[in-house]
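One chain comes next, on its own, written out as structure tokens in the form predicted on its own.
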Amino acid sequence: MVPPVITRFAPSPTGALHLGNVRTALFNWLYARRQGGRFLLRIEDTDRVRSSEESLAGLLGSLRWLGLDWDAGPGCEDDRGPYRQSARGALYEASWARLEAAGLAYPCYCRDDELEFARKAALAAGRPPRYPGTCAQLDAAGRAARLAEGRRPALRFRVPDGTVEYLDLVRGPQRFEGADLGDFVIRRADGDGAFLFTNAVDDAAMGVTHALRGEDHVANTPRQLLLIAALGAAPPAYGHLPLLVGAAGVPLSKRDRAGSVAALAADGILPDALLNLLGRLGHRYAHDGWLDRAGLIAGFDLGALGRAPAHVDPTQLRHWQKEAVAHADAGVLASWVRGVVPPGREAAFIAALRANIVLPEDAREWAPVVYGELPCATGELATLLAGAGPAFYAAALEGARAGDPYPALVARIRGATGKGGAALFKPLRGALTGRLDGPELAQLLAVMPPATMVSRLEAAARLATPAP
């Protein structure tokens, strides 16, 4: 039998979620959705300086707001958790005390200092920058000689002769010489486990059979598939993916506010339009058009992922966002005006202004427009509708207060004066909505009391009639 499809997203919490993240959580939620497999969501926070309980609160609410629900993770536990690498300190002291004791691991006394000696004498002649094996073959006088010197040792691991080679989901067949690697650090000298190691060793206890992740972790997958091996587990397919970038071409960070979904979702943008965004952005569907969630996940394909770096394109989210607020619950969008616009009249106005709007601040400037006070006419406008003439809005005054829809009212208008197009329309639109541009007037006058069209159509009455 085939196991079922596990896949995951493990961030780390030290600031807020971008962009780069969620597309990397999108596409291992979308392939085990349409694998009919599991999500699992660990949280990676075992540096306890940079991580913070804030920090993680605003990465779980992202993921919800995006609707990235989770099958194991915090808050849905299961026998593979926990799933908060904090929490799993016993796991990673087995495993490094099993390597050790097959002679696979082996303490590691060097300072920084000398590191960065051997690290720039590699460069300078030449060789890739690894380990040069000094603590290697220390014996226990050599071990309690640097333990004597105050030195707390780091942990490394033993590379093997030979070559690593695995398939990339994304980037085909890779192969690595283990002579390049380098013996490497899988316990710091403070104690915590390096990511090389608490990553792989989570991925292989909790089952974790495909690995999506950023192509920055390309040289990490070899050394993951020699730990795994090393402790007798199954890896899973890894595919990187290529980096998201910025209109500079510099890839996303956390500290780029742009990029961050909790700004983005302030600023009034819809997860659905950040869902089709981020499902196009080193991924080809077959449809161009708007997809709901089942779409998405019917849609994505493996094979259909992407090796060029992937450009974030405010005028693509920008459209991605039309179509959101065009297939979007009206409930959704009646908040955006809630406290604006009249209470009980929230989804009507919505209904009447939708093609309109993008974002909450265009809904919430058109409000005014519909209930509020227009100020004086002046320059332009006030010029147009004085030129309408007193017989303009003796009409339209008429038809207002009888009650005319707008067809009746415009052919009303038309029928006292013989004005018709460009001469009907402006200024009608200017008396009513102080602009002369804008939405359907037809649309805005479905939603505009009666009695505030009667006040305005006579403010601009007042500018056509002669003065005495």
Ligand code: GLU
Given for the second form:
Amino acid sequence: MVPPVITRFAPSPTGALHLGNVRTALFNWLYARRQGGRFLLRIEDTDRVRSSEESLAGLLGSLRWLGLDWDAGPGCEDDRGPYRQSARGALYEASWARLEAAGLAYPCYCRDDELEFARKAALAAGRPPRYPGTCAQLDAAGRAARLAEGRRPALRFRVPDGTVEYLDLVRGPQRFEGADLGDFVIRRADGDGAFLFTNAVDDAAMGVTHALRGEDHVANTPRQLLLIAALGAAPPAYGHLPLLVGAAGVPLSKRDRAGSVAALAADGILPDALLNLLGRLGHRYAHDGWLDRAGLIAGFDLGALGRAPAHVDPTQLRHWQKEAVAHADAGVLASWVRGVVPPGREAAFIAALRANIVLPEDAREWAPVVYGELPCATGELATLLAGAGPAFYAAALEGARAGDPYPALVARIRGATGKGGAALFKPLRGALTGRLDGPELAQLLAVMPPATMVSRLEAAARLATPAP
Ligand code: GLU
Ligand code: ZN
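Now show me the form predicted in complex with this ligand; what you just gave was the form predicted on its own.
Once more the chain from above appears, this time first in line as the rest of the complex follows.
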């Protein structure tokens, strides 16, 4: 029997949720959902200085906004929890004790300056800068002597000789020499667990079967595999995703506003636009058009993960946002224009203008064009409106007062004036919207209150009437 798939997203709450993290969360979520498995959310908050409750709240909020729901995690604990590493100290203590008792880990009393010196010396001699093993064979007396000097020990994992091999879900077969790794720290001198230790111990304890994560963790993987093996547990299958890069080819950074989910949400980007974009960065869907959630899940395939650098392209984001608007619930878009169109008109306004709106700011731009007060026409526009002549506006006003639908209105003006083409449509649009570009006039007029049409046509008619 194949064990159920368990994936996880393991963010550190040290800043706003970033597109790179979201892509990682998304892929793990998609795979769990595709396989009918479980998706865990584990908060890696062992770095007490850089972690904050504020970042955590923002992170949870962004995940909820994206609809990436977790089966266990903060606010949804189960017997594999707690899901914050800061609350899992007892498990780490027990694992350190086991490793040390088995001789698989040992205290290291080296100070930072000594380690740095050894590192530089190794580099200068053309050797890999790994830990030289200074404390690997200390006996009880040697340890006591160093403690007496006031040194506080870190705990190092004793890397066995031999090779570490694994099959990366993205990068294929990988092979590392134990001798190149060097004994590494699993508990820092201040008592905190090292990232690669707590991360590996928790994956093992939580039964994680698949860990998709950023390429920046490749070097941790052989060490984590050794650790998990030393603890007698089964490791997840790891897959390392290519990092996301921005337009200029530089990796997206946490400080990049364009990469912050909260900032994009504040701009009005829809969650499904982001998911369609990110689902295709480092992964290829067989279908290249719009996918709803069910489609994103059904089409997700580990075999379609790729290694090429994944570019976050603003043009692509805009493309998916347009698609998302086209597919969005009317209620979502209506909320964009609440307060900027007359109450009760939101749904009709959105229905008329959906094809012309990409962001809430577009909707807010068009609301006054339909419902507001137009400024007096000046310059070129005034000249154009005046040039249409009094008969033009007489016919248009007759149609507006009669409640003509758009085609009837156009036919009425054509019948009365003989005008067609630009000579008809330009002044009509200019008179009714105050501008010469924009969404189809038929759509705008479908939502424009008749009284507004009448007063705008009257204003244009005054321009066309010669002064007495
Ligand atoms: N806390 C790590 C990070 O945010 C987790 C890495 C992993 O997914 O294993 O990069
Ligand atoms: Zn040492």
